[in-house]
Structure formats: structure tokens, C-alpha cells
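Read the single chain below, which is given as C-alpha cells and is the form predicted alone.
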Amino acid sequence: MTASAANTHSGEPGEEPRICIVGAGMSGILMAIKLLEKGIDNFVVYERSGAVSGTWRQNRYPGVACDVASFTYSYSFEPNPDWTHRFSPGPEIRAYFEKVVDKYGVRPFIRFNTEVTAARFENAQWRVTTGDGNEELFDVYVAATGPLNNLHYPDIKGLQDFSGACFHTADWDDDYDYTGKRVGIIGTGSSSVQSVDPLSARAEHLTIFQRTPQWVINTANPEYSPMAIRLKHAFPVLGRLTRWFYSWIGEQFGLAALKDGFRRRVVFKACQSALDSVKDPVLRKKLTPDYLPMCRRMIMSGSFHEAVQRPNVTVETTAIECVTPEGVRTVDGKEHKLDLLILATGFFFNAQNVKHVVGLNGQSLADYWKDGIKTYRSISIPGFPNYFMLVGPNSPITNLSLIEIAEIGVNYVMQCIDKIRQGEITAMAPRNDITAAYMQNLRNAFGETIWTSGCSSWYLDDDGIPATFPGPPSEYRHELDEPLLQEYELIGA
């Protein structure tokens, strides 16, 4: 089909650039709201599914919840005094985003069930192709797909032969009743840990197939009383104070990962205390990691250590040989008969899913990153003009609420869009030399952090360098306070 050139931007002051937002999750919704607040309605939000809220639409497994306190996992301009728990359950978070989308009038701008299959920068614009073959031109491309949304399925022999029910935690079968069933779950990350309590409460037996034990810190999740909710309605400052408190706690936790000291010792002690609550020494040994806490992303749970000690729960550490029609066979020859096999095997890091993005000189983003992920301040990339990432690689995903990261990023992108609207520039991409120096400084800064103390993780590259930010959140906020145009290659300046 012929690309639509309607409403494209010529660089004249006051003319509105056309903006493409990919993803109607938390960050895509935020970007749309901020555009509308500026009076900009010349944009499209592409969403490959039929609903908003991203990860909270996709993840519906039993026990799904946020590991960030509710009052910090909400937009700063849209507080929610009705949160029912300190860490809200997934359905409640999804309802929050659905409500926000309608309150701010975002829904009419979303094209549901429309996946972007190609994006190519040519003639100073982005040519975006969708799965139905349609092509449209945009001046700005905002990738709001988040760090994790492409399901990772394990490569296990015989997986397709299993005769029972089998699904990924992020593709949950809402109609399947696991009550009284023999359930197996592969993986021990956050989704698995959150699932153990509700699964074991109803299943006849739950077998956890563990390859790597995880540090799980005990985090109580009290319910807010009706009186507390009414007070936050009557006195909004209470909600703001609650948000500030948990943001401060998050900052301290982030500092613990960055350098040794009393904060790190407090976290280590809390992790060990949670593990010590497991009474059986054999089980406790199985659950004891051989790496330091926080080297991998920390897992929060107020119920895991109690639930894993139930008599109908088994932690199996023998490696899996194959999946059979009846269950899972481990390398010791034992067959674990199952009715339901759950794959809690996580996601591909989104840096691995960018082949469809092509910048200057026909270079794909996948090729640009083949020797390692390189970004300028987590938000833009040399050779890819007017391409912006929200919650991109090298953002502080391990020590700051993703909503706060998105708000910082959207504020930065909006400033860049303003410069295009004002006719100062047509397009901008960070300089290669500046980006190379920035990335080298990042790599050098990881030396004393906990992330390089010796472990494997989904966000570590082949050299063991994490795609996160090796500084406190306050430093990241400062870095993205405003665009430094001298660090960009500018078109039409």
C-alpha cells in the first residue's frame, strides 16, 4: 500500500510533527497523555493486542502483583487513594490504567490488534509498516514496549508431547481450574515465586523445577483499611507522603546495590532472615543461592517461604531430561506425573527484538547492537534520528519504579518534540563519539556494584555488564533533565 503522508512535518515553526507510539502499556499511555496535555493530537498509538495496560494485561497468573509499592507505581499526576494493598494485585493495576486511559481521552488514538512489523528511517521520516500491510509516515518514533514483553519458552525435549495442560505464566489459561491437580512449574523467578502460595493452596501437589535458587526478601503486604482509604481521599497529602516514603525506601535500596555499606548489610541480613525461616535444613539448602543478594533482580514476597514449606510442595533441583506425555522426567530417571505444566521462564530482553527497526544507511538496530547494547542516556541511539525509547536499556530498571523511569523519559522526549515543533530542528540523533564515551563511563562505573559480583541474569550482556544504570536514581534524573543539543547530530538546525 502507499504510505500516508498526511499531516507530515516540514520543519516550519508551529507545525505539528506526526508521532508514532508503539505500545499501549504504562509508558505508551503516559506519552499519549503528555502529548494531549500539550495540545498535540497528531499521533497514533499502535497496540498489538486488543487491550491496554501492557504487562498487566499479559500477566494474569495466580498471585500476580507489583513488587513496587502501589503509591509509587502510579503516575505522579494521577494518584490513586483506592489502592487496597501495599503491593497491589495485577487486576487492580490493570483497572487503574484502564481508568486513566479513559479519563485522559487516550483510547481514540489507539489502534488495537495492530502490530508494527517494520520501521525504516528515510527522507527524514519514519516509514512504519503494520501487520496488515499498511504503511504510514511519522516524524518521531517512540518505542514504548518496555524491557520485557516477548515470551521466552524453554528449549526442552518433548515439551510438545505433554498430554496435560501447558502454558506460560504470561499466557495464562483463565478457564483452567487447577484445584486438586498435580501441578509443575519450571522456573524460580518473580512469577514463579508469586504463584507458589495460590497454586499450592488449591493444587493436590506442586512441584517446583528449580535450576537456580533465588534470594527472596520477605515483604509483608498488608491490606489498607477502609478508614485509611477514606483518609487518603479526604487528605490527599497523605497519599503524597506515602509516595515520598516509598520512593525514599527505593532510593536506599538502589544505593545498596551500588556500593558496600550499611544499606547493603541491611538487605543481606533481611534476605538471610527470610531464608532462615525455612525450618527443614535440606529444603533450606536447596533454596540457598551461591551468589550475593541483589546480584540478580531482587524478588519480593510475603508468602513464598511459608508456602514452599507446605507438605504438598516439592522443590526439585535435579536437572530436567525431557518432558513426557505424562509429566517431566529428570536426569535421575524419575518421572514426575503432572496434570498441568506451567512455564515460568520469563521473557526475552527487548534489546533482542529490534530487527524490524532500520535507521540511516539501511542499518538495523539489531546489527548496531550485535557487539553489545549501546544507548545514549538509555533513550536514543546514534544513526536512528528521532527514535526514542522509554524504559530502554541502561535505564535504572533494577533500582527505580518503572513508572518513575517512564516519567523522566517522557519529559525528555517532550522537550525534543518541542524543539521540532518550534522549527529549531527536523531530526536529531546522538553523536557516535559522545555515545561511545557515555557507554565506556557506564561500564567503568559498574566495578563496585553488586551486579558484577558473580551471577547470571537476563539483563547481563556477554561480558557480564548489566543493561541498567550504575548510579542512584537522582543521578539518572539529572542526566535526563534536558536535552544537550551539542551532543546530537542535528538535521535542519
Ligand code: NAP
Contents of the next structure:
Amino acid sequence: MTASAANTHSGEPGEEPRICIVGAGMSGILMAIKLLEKGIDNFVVYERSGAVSGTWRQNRYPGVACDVASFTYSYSFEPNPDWTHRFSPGPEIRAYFEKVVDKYGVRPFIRFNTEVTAARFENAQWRVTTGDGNEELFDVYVAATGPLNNLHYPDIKGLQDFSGACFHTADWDDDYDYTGKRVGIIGTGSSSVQSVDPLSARAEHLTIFQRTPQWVINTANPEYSPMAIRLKHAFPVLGRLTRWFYSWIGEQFGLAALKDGFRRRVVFKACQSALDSVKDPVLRKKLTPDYLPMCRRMIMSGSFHEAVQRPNVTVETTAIECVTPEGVRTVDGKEHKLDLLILATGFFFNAQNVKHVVGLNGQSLADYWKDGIKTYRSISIPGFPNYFMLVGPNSPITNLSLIEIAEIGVNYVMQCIDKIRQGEITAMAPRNDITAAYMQNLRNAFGETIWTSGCSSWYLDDDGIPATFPGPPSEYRHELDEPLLQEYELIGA
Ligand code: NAP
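Alright, leaving the form predicted alone aside, put up the form predicted in complex with this ligand.
Once more the chain from above appears, this time first in line as the rest of the complex follows.
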């Protein structure tokens, strides 16, 4: 085991703090770019896989695409006139990040295939241990691990005994050809809904094992013509206008979830009309949720309702009893013979996976959060100095461009790093009393939102408190405009 103290910050003005970024997905790449722009190169990006782009590397299932418009799902400083669709396919988004990483010179700073297994705040620094046994010291720790990347596998009897192919949507076997196969998919979230069209187009039969129906808004996904792309190259203002338009739509959508009113009625109507396009009343009834639209994360798809009505698609609503070597047995004793079983069973919310982070007085983050997640403005945590989260719990993680949210967070963290660089402070952790008051305000505000209207969802913790932000993105931006040092405990000030 080695411990490297080289290049650590002495606390003297002008000294460069050493920064650790965990994750080379959308927000980790962004953080690295902004550091380099400021001339800071004393940082490491740890990435547990062998490639960049996070969720877009992990999710390669058929039909994977962004569910917010591409012109908002790109860095504000790196517009991409070449997007081929309104909602770009996953591989195109992945290629965008690969290109950006090279264009901005981030790749040499990334340690690929290196997982952070422990992070401990000791002697005013973060001691970071990686899976290969190495240890390094850092002044600042930036968690850029995204909200959803730890796969949830269902605990279903017999799953290990299935003799066909079986994989999670976020661990897709690219070599498996499902053409002409009997395919089953467990789950009805965004991943499942997006894949119903491509799977059913080639499979002999697709059985969707549904535990809970979902509201799905019909969102057309037209391809941009070569002429439209050329125009966006020639007149960049068109791309900026498109971005502004979809950001505005996102803001309206966010407001619909926050309070009752005409925006909410518009969304409800759109959901109902998409459902009404299902002609068979029995199927329509199966697909009808018993909770309000937007209570769970809204699913966007331009292909689901048409695809689910294909003759080779069955929606099975009887509960699964077990998996057998031949397929799935439902509790009514029916055997569903399958060649491929897909687990579209989602993720553990990342905030649940923080046992390895230990702050002041040896307290682990998991312990600090054992009675519910508490953050200061989504970005930092009392007792965990210089630990910053990008797109953390209590940030707006609903149907918005998370790139816009990450840009707000990175701007805030950069200001904190600046204060450390200038020698104003060595370390900062939010005050307990301020954080408690902040969380109380959030809880009070959640009462009016749609997320607490009665449904189960990965947004909610065990007490039914949403892990999102009860305000529009503009309010979040305002909250994270600049660090308020009086709300922090400062070390070395
Ligand atoms: P998800 O929304 O969490 O859906 C998981 C599904 O698996 C649910 O239908 C759940 O049923 C079912 N399930 C879990 N365990 C089960 C069990 N033991 N037996 C039967 N069913 C079980 O997961 P996801 O579809 O992967 O989406 C997760 C999130 O990722 C989305 O909300 C979205 O934020 C993001 N995402 C985004 C995109 C995009 O941008 N295009 C695409 C995919 C995912 P219950 O509902 O009954 O629990």
C-alpha cells in the first residue's frame, strides 16, 4: 500500500489544492474541464470502468436515448449542431462525451479501471484508497458518480437457474442477437419502455412482466434533416434558440410537478391521450396507473404505445412466482418459455451506497444518513469538509437536463476551490444548524409537490421524502449562485 502526499496543499495563498474527482461521466468531465480552464492541473479523475461518459457507457440496451432534448443535453460551452434527433440515441451522446474529453485535454487526467474503495477525512485532507490498494491524499473530493449507476437485480427465486440468456438493461450483452427469440423483460420503467419498440420489432415474441403500470407521454422524436443541421452550423444562434426553447419547456414541466395549475392539467391530458391511443380496452386497463402522472419520473417515448399493441407483445400483470430453467412462472401457474430474460429493474439510488466515505470523527456518510438523506443545498454535508457532490441528492433530478444542473454545481465548487487557493480557508463543511433548517424548508415545500401524492418511486426515501428539489431550476441556480461562507464551519480561516 502506498500513500502519496506529493502536491498536497500547504494552505499558503497561491498553493494549488489537490483535487480528486470520482467518476468520468457527464459531471466529472465537466469538473475537469472547468479546472483546466482555470489553469488547475493538480487533479485526478478516478473512473471505475475503462471508458468515459458514465450512464451512456453503461446503458447500451436497444432504443436507449436521452429523454430530454439534445440541445439542452449538451454543455452550454460546447454546443453540438450535429445532433441527429430531437432526443439523441445513447451512442451519439456517448460519442459527444468522448470527443469533448479529447478536445479539452481531460483524458490524461483519468485513471481508468480504478475504483475508489475508501475515502477518509484525516488531518484536514481526504485519504483516498482505490481497488488496487493505492492511497493518495487530496484537499478536495468531488463526487461525480451520478444518481443511478449501481444496478438493482431483483430477488426472484430461481433467477440463477435460468438456462437462457439473462442480463440487466445496464449490462447489455452487445453480442447477443435477439432476432426471432422469445424475449421477456421484467420492469416497466424508462429503460423497459424505450426498448419495447426495438425488441418487439425483431423478437418472435416479447413478454413484458409488469408490476406497476407507468404514465408515458408520447414524445415524437423526429430526425433533423441534413439541411437543418447545415443551418445550425451556419447560424449557431439557431442552436442557442433551440436550447433556450427546450430549457423553457423543461422549466414549465418542472413547475407542473411543483404545484397544481394549468401546466399540470396539460401534462395529465397528454398522458391520458397517449394511453387512450391503446385501442384494446383490456390492454389499456392493464397499462393504466392508479397514481397521478409525474408522481414517478415521467417516461417519454414516441414509440411505446404503438409497439405495445403489436400482436407479438404481451403485457403480463400476474405476479412472478419464480424463474425456472425454461422461463418465468407466474403465480397463476402459467409458464412463459423464454430464450432471453432482460432485467429492466433499475438502480439503487447512489446516495444509498456511501459506506466507504468517512468524515470528521470517523463518522461514515452511511451512518450520517441512516435516518434519511440530509444535504446542504444538495452539494455538501456537515462533518464532511471539502466533500462536494455534483447532481447530488436534493438537486433537481427530475425530467430536466442534468447537464444544466451539473453546470450550476461545478460553478459553485469552483468558487469554493478558489477560496481554498487564495488561502482564505483550508476546508469548509456546512453548519449543522443551517443544514437542519435547510432540510426542514425542503420538507415543508415537498408537501405541495406531485412527488408526495402517493406512489412508490426511487425519488423517495424510506420516509417518503423526495430526494429532489422542490423548486424550478432557476431557483436552484439562485441558491447555488455563490457559497455563503457564514453558513459553513471553516477550517484555517
Ligand atoms: P426504474 O424506473 O427504477 O424501473 C424499474 C422497474 O423494475 C420497475 O417497473 C419496477 O417495478 C421493476 N422491478 C424492480 N424489481 C422488481 C421485481 N423484483 N419484480 C418485478 N418488477 C421489478 O428503472 P429504469 O427503467 O432503469 O429507470 C431508472 C431511471 O433511470 C429513470 O427513472 C430515469 O431517471 C433513468 N433513465 C433515463 C433514461 C433516459 O434518459 N432516456 C433511460 C433509462 C433510464 P415497480 O415499479 O413495481 O417497482
